[in-house]
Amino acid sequence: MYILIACAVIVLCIAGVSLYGNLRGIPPSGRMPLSGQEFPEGFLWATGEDAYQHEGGNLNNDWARWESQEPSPIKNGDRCGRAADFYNRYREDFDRSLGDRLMGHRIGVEWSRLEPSRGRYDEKAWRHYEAMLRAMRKRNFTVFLNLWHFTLPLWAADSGGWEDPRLMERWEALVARCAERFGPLVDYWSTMIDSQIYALAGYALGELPPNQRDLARALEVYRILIHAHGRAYRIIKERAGAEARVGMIYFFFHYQAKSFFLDRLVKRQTEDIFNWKFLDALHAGRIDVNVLLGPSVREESGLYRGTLDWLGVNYYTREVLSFDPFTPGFVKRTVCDKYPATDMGWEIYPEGLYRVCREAARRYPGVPLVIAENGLADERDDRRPRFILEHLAWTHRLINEGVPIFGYTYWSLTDNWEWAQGFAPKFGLYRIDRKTMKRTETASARLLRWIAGHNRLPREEELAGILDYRSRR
């Protein structure tokens, strides 16, 4: 999530070669009316945590080492440290989610805990994650489990990370062990989260570990991660059962071109490589990424063809792109500062969720979608209620139009470690006191509780009575 600027500039050395769309005078997203829209019976209301961002105590990986550098690469010099202490407080957090009438929950596993040195597993850590999953089952949650998100054990990072062919063998072994041990406890398997961000921002822009600036290497890691997903998919199906539902959670921007002909060129190239080419490969079995005057990747393989049983959509904001010969890569990101924004300066644009999901449904027919992450940094909690309501109103419209969305996940249950942004952004439905780790409910938590309990959106006239909520927009 934190890679907003980096991802917008991923056109470093990239120039587009095809046209797509023309939007003049970009307007703000229109407010969707709230009229008590009802969601389908069984619609899944969920939230969740991430391994590194919430657990705390993860010190044996490349991210923890990166954070320890001087000068600090993290905003305010923060260190992840205890994070949200979820590793120790997961039961109480699950109870909060359950009390909020949510029916689904996502966690992740931390590779560096499970395999602290090459080929050596930590049985205590495996038992701990198994206990987490059983605690979710006990509360009748629909269980989402993610296997990898950005961090690598130090032994893996020091041997070359994903560029080391030996790591794929360890990845396969890890996935097989997870599938065998956790299989009966998991409803939806995610092999990885935001994989294209890792490849592009980590290897082309140097914005996160391993902090490289080599576009050819970035595309190679992009390709390797497609293979890693394909192998994980086959292994889970073999070890956990053919009925296992395996997909991935993927970050999307809604991109728009500002107006000029060349704006549309850079917009199309950025959108293709960031939003779609990775997933296209998993659907059609063909990688086709071409950088003008630069490297390209083309291959076909049955290994990863048809390996999306479901797709988790992470959506937060849009980016308006324009051609600028004086910026790196000739791409300028326009900040729509006249419209509502989050504490991180991200524009609040709910209609973008609608447009991203419509396109995903068109490109990947038959693949069910879940809104896997949707949220905002809002310390005062004065924009979050309207943010949730409007994104859900657009989600309701998608369902009415036949887009196969089966659930909505707010990100996240509690405040968390927001990668290079540190602890400053407050995404949680529950605030966390950094000293005591005490959780404090927000108005938005009460709102989502009401929505989940009624399986519908409130009408405008109901809002004040539900939460003592007054719109400040």
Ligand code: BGC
Given for the second form:
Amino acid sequence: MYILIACAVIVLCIAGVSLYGNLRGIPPSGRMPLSGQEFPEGFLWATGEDAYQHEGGNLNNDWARWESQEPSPIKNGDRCGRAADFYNRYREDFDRSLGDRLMGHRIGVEWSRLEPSRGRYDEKAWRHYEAMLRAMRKRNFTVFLNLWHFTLPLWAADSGGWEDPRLMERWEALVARCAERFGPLVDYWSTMIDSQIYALAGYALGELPPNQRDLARALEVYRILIHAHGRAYRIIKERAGAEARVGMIYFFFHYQAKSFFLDRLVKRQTEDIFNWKFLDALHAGRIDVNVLLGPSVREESGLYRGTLDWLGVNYYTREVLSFDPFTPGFVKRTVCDKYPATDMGWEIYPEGLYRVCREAARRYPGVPLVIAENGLADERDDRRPRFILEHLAWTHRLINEGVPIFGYTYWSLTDNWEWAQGFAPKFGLYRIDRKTMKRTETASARLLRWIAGHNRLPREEELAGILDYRSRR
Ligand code: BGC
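Moving on from the form predicted on its own, kindly provide the form predicted together with beta-D-glucopyranose as a structure.
Now the complete complex, all chains and molecules, led by this one.
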């Protein structure tokens, strides 16, 4: 009898939770139905490449040096080397992108090519990037250009990196020259990508160059990068014109606290520092970061206030956080395993994109958002189609609710160098054979081409035909 009552209570609770989910319009599993959702006219379908992760042949920076150590700090002992050989194959890759009708496209510049030694520019490299940008214009792309992502020229790394005040002068000079030379060829300027990861993983966790473990220094670099963005913003406006659209591309986790009070406390702290405080500073002109029983930074300045004309959201997964007295910041990060994972073990949790964008729109009213990176490591390409569809269904819902999202970027066009994970993770819409560098299209590339071409999601019953599209071309 008691067992029967207990079962009935459990069934009622489950039904109640699902009903509550449905009443809020959120299916309890986080899954969104495919009903042919249409995107607004002019919605930007995009993809892209990074400088270091795709170009190949970059040997003059701190990452290349770090990778050459013995024992190797990189998974499988990989070296970036030729990467995706994008430096030489950019035209054919752009044509692939055009074939996909993905009309937004992002590339980045590699500082160590443009300025191989302090104060000396390499004109050949400047001309190369100019040619790349022209090739993008010729294909009618909406051009996103990123100026800095993780790597520093050796001369900069060796004299103290961002902690050396002289680097800011070189950064300003570099940005000014980029704005003058590339100005007419760029639609959206990103000053930097995932700068908080650089500061925290590079200076507090010691996971990336320069491999330091000092929370106070990490916060100082965090502060310096906020300044670097603010300065770059003003310089680009001055040199490329006031109408230049300047923003940045930024990584977000969707965070959840594991359970009890202390978990919620560290979740709040981590979410603040990782997701929001950097951007809050660019919005409101105030840095206010406090680490539990640790260092803090407080500062106010007009230099970086109001310096987001747009914001690029990178979203991949969620993390569960719990209190742990033995880890830096007292926080233990774990991957949630409720839903299927990518080849890197990252849980596929599309609803997190919705949560993160809602919060960004609430905090930064008037700042247009673009999904600047969304993708997964999936060598067999058997989870990628659903991944793309579900993230897009949530994106569609955001747009319907008035969140100003103007585009979606799949990351990335081809397989790339995945930093400390080397070449093992396969993110690309196109697989790369590492011996021949030959690109092979995936079913997901066909799916995204279809979606971009129709400017809508397929209906469930259309899906099989689209994924099999190649045989009918
Ligand atoms: C980084 C990329 C990286 C991706 C997946 C992004 O936020 O910008 O460099 O490939 O995360 O880890």
